[in-house]
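Presented as structure tokens, the chain that follows is alone, the form predicted alone.
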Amino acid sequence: MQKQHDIVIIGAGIVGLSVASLLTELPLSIAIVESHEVPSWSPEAYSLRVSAISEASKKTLAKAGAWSAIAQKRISNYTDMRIWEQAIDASESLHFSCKDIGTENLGSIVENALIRAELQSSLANSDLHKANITWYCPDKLSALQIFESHAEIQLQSDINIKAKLVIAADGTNSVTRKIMHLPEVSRSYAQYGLVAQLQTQKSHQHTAYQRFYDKDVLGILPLANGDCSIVWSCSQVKAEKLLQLSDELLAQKVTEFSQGVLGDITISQSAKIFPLQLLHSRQYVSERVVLCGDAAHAVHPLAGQGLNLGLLDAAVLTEVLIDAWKANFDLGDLSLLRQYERKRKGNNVQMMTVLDSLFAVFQSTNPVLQQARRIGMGLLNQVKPVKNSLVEQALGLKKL
């Protein structure tokens, strides 16, 4: 069966749906190919996977028509962040506060399923949108051929689609990237992330916590119902052992590792684990194909920047495409797509380098380096201009 569209988006995750929503101001025929149904969101139960959304990402989601509905349903703004290794009240610990940079908060903790649900809702209720959206779901990309004037996409359902442009937002294991043989740099962090939801004895007070110790990183994120979400990055062996523990024993381990910063802990939603890896595609674009989000890059979750980088990709890519369409340019032209690559690749590489370096520093068992990093955190905490600059970069208020 032959179909024709202007743009085909492979992947209906947050980044792919954001791209689709941002492009609906144009009278385009847009196809979305997704292998799984978009997860539902329930107001009764929290979703396990959450993200820290920066101010820059909020603006992108607002432009996509989703942020207002997200904010009305369930978000948790956090005003402070505390980072430590030996003790949270030690001179070497770090404290970031929104008051220091004159903002209302440092970001918002939001369930990934809620973001996807509201982006999908925005697409479905697009009375003011000009684009025509067609879903191929569940379906998968099986082949991709590039011609001078178009791309041909073969789906597993035997549907063949002709399009001017293919946007790959199909995640770290991007089928599109592999079919196009785009070179990549990737390596495992030799760690897994364990996520769970907790009830805590003490109030989180809208504060995010992060402890580095003995090669592990524990992030504790505040939720709107008073609970907290955790991401515990550790070796695969340790993650699997933690996953096998009863909720009571796991809660005890989290309480111990966090040094009881929030008092006694109970597990309110059982844990899951997932592998962590570094990935960067050496090319974001080729003729009539462009990568964005995790299809182009993946980072360690220690600073919560993965999704924010992907949403910046979506914002920049759609700006380039909208300007090109208004100028009557071919949306799949390689020279056009390279504008997006130039605008995003450098910033992504800088952020990935910073995060990878931080990971390496906190993984070191060298006692001299361990002492140096503790002293460094203490010094950074005292130099407010530098510390505040780091916060502004993380929020997307300032470029690297």
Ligand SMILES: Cc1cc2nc3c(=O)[nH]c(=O)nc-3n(C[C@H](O)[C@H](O)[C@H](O)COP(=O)(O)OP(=O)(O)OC[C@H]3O[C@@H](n4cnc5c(N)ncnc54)[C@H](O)[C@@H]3O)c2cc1C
The other form holds:
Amino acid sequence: MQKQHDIVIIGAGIVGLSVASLLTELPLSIAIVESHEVPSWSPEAYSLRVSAISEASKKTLAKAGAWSAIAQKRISNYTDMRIWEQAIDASESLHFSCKDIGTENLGSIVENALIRAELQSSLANSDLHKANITWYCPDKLSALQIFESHAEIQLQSDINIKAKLVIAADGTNSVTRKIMHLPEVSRSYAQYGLVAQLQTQKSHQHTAYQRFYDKDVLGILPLANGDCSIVWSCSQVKAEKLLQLSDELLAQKVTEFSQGVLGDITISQSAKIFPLQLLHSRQYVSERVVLCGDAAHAVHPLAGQGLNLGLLDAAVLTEVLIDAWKANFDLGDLSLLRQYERKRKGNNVQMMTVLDSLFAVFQSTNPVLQQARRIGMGLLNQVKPVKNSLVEQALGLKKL
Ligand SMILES: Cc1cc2nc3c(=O)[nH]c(=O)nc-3n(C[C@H](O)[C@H](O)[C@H](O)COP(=O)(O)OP(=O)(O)OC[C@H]3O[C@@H](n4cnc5c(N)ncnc54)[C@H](O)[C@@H]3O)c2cc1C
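In place of the form predicted alone, output the structure of the form predicted together with the named molecule.
And the full complex, kicking off with our chain again.
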């Protein structure tokens, strides 16, 4: 079956849905191809996957017509962040507070399923936009050919789509990136992230915690129902062992690892594990194809930046496309797509380098680096301008 659209978006994760929503101000025919049904969200129970999102991301989601509904339904703002490592005690942790930078909070913890559900419902509200949205779901991109005037996309269902532009938001293992042979730099951290939710004896007090110990990182994020979400990054072998433990034993391990900072812990939602990867596509664009979000770059979740970077991609890409459409440009033109690449690549590489170095420094067992780490954290706590500048960068309040 032959179909025709102006733009095809591959992947309806948060980034793909944001791109689609941000483009609805144009009278375009947009196709969304997604291999899985978009998960629903329910107020009854917290969904397992949550993300810490920045002010910049909230602005993008607001522009996409989703933030006010998300904020009304369920978010957890955090006001403080405490980071400590193996050699020091939780009481000596590096402390960031929203008061130091004059903001109301440092960010918000939001369920991924809620963000997707609200983006999807904003897209379905046809009174609010000019675009015509067609879903191909569940369906999969299986082949892609580029011609001078258009791209041809073959779906697994045998549907064939002609379009001016293909936007790949199909995640870390992007099939689009692979079909187009866009060169990538990738490195497995040989780590997995174990995600679970906990009830804690002491109140989280709207504080996010992060502890580095040996090769592991434990992030604890405060949730709106008083529980916490954890991401425990560790070796694959260890993650699989932790996953096999009973909830009681896992809770005990988390209490030990977090040095009892939140008192005794019980597991309120059982754990799952996710592989972690560092990936960067050397090219974000080629004729009639553009990559965004995890399809272009994947980072370690230790600083909660992956989605924030992807939402910045979505904001910049759609700005470039909207301006080009108004100027009557061909939306698949390579020189146009390169404007987006120039605007985003440097910024993404810088953030990835910072995160990768941070990971290397905290993972090092070299005693000199361990000592430097201890001194560095102590100094950083005292030098407020440097500390505040770091936190502003991480929150997207300041450009890198
Ligand atoms: C444990 C963990 C914790 C994290 N915490 C944070 C955090 O606190 N803050 C933060 O900013 N980031 C965080 N991240 C990173 C964040 O989750 C990702 O950066 C973000 O979800 C990427 O979104 P995306 O839309 O680009 O890709 P994805 O969410 O991977 O979406 C890709 C979509 O494409 C679809 N798809 C794939 N292939 C095809 C195909 N061939 N055809 C059709 N559809 C296809 C998939 O089904 C999927 O729906 C975390 C990551 C992990 C692993």
